[in-house]
Amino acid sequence: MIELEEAREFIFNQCLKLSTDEVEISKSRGLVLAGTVISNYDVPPFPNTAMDGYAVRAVDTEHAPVELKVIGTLPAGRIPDLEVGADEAVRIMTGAVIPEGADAVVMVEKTKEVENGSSVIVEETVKNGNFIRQPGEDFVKGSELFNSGTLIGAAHIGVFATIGLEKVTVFKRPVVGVMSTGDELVEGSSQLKPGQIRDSNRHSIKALLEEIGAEIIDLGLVPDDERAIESALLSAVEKCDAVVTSGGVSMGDFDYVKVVLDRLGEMKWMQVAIKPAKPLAFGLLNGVPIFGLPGNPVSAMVSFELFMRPALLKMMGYEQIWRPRIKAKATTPLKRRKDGKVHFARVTLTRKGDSYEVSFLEGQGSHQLAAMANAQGLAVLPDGEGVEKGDFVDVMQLTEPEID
């Protein structure tokens, strides 16, 4: 057996960033950007007002309550062609620019109109610049706003359309390609004939696939034959930047997917100190990255979480590639024995204030999808005999905790 650590070296070192593309920024959540973004204009562009109300002269609220004289109504989006002078004041709505004359606003709240709107009464004294916003409060043009590296997420997208950016240099979305192989698998929902199961893997993964944002080539079942396989799997490396099967990695399978890729790939078969999870193969098939996953459900979807999703993530040029890690407090024990192996318990997580709470989930076997289900996270439990109810556990977090 190998060392979690030393696989996931040995597959990161070989997964390198994906090359840059230009995309429109409603495509570009979740992607990384590759490029500094530098603002074009002064954000406000003008001194706007924050609040619907009055335009004034500060110094004609000192001795509030005040009438002053309404001149006009700005709303947003009109130029301004007029000037407030001593005792004056324009109704304003909030976004429009603030007219000569005019150095602070008051709240349409602190105000009573009189004669029809012809003037109005000021209730408060106001300094100067209350409620303006300055032409550049929130960045000026020239400054640097977002460095490469930086994850896309919707408020980027808002400041993007904000300075009149149109598209964004980012690192390329991936694309992945997920095969089934096996005799024994069936789609859909007909009868199950002796010895036949249905495939849930290729689902499962594409569903993981799915939130990172890589796009997916869906390559089906392919049957137990050598020659289908070898023509999916190089017909998939063509078109996709890494592709991955499930099932036929184990030391002592004899698989036809095993033996394509060792005759037209540099694949290593490892065993790693993990359970469940514990085989796993990777490497490059025409330099395009290849995963095989063990193929029991669960630990196709562990072994996705601990190998996978990171280094996708490396390609994808995140400088975050890992699921948060948190301390729990165990309320149920989480019992194992030594083996040489770090286990990953499925459990679920509580949280209770500023702290949190983590029960073992029954049915921690391989084949039981259930627990993996349910399960907001995965215990590291080290090799020894686990931990005892109260103690504190590694949780490596998969969904939002329950609250308490």
Ligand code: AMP
Given for the second form:
Amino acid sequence: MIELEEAREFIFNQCLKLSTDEVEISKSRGLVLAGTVISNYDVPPFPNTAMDGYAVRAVDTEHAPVELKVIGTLPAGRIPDLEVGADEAVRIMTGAVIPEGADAVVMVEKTKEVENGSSVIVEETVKNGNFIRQPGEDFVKGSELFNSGTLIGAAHIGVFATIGLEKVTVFKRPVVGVMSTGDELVEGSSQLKPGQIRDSNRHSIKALLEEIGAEIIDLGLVPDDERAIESALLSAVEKCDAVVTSGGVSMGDFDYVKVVLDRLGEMKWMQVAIKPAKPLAFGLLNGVPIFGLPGNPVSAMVSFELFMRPALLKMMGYEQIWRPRIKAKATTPLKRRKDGKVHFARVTLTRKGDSYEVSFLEGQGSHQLAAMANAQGLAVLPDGEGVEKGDFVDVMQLTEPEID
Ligand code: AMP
Ligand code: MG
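Beyond the form predicted on its own, can we have the form predicted together with this ligand?
What follows is the whole complex; the chain from before opens it.
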């Protein structure tokens, strides 16, 4: 057996950053910038009001309350065609251009309309610049807004749109082929024949890939047949940046994924000192990373979490490739036996104020997918006897915890 860290290092060293691509900004969420974004504009582009109210000359409010003559109304989007003179005001709406002559805005709540709006009583004294948003207050033309390596989120996309960027240069979205192998596997709702089970791995792994924004190619079910596996893999690497298989990497007589990859690729066949997900095949086939995950449904998902997810995020240019790790207090004992492996137990995770609690789920077998579905995290149990109730344990967080 090899240690988890050694297996990871071997894999990550061969998973290199993908090439760059230009994508529409609406398709860029969750991708990583591959260049600096510079603004060609001042934002905001013109002085405008931050409030609904009245544009005035600050000096005219010095002896508030004062009555000013209202000479017009300015909605957002209209070019101002009037000038504010002494003892005059313009009704103005949030976002509208500040008219000539005005140097402050009084919010509507601090005014009172008189004579049907032909004049207004301003109840407070305001300073020059009051509630005026100056051009470039967000950022000025020529600003380096975001550097290469920035993970694009919703607000970044908003900024791109604000400065008229329609496309951005990013590290490519990886194209990932997903196949399940096994003669026992079938698809869909039809009655199972004796010995058959329904394929779950391809579906759970596709969902995990979707979560990180990979482009998925469903390679379907492949039987335990050396030729079929060989041709499926060879055609997959033609069109994929990475390929993931499940099943067929164990010690069984019909574990042909292992056999084929050994023959065609630069593969390493590993027994990793972890439970679940001990068997793993990884290597390059025509330069494309192949992840040969174990067949048991929990093992396949845990293997994806421990190896493939961080490897793909690295390929996508992410700097932060790890799931959050937190310390949580065990509300049940998390017992295990000493076997030379690190165990990843399916646990519920509850937030209580500033701290977290975990409890061990029933059904910890690598074939028992229901506990995986009910888990918010994987408790990391180093080799030994496990932890007692009340002890603190490291948890790899998979989803949001429950809140108590
Ligand atoms: P294997 O690694 O091919 O020996 O498979 C280990 C166990 O996982 C066996 O019980 C398989 O039937 C099961 N298994 C393999 N692939 C899948 C799959 N795609 N979906 C559900 N169970 C699977
Ligand atoms: Mg099999």
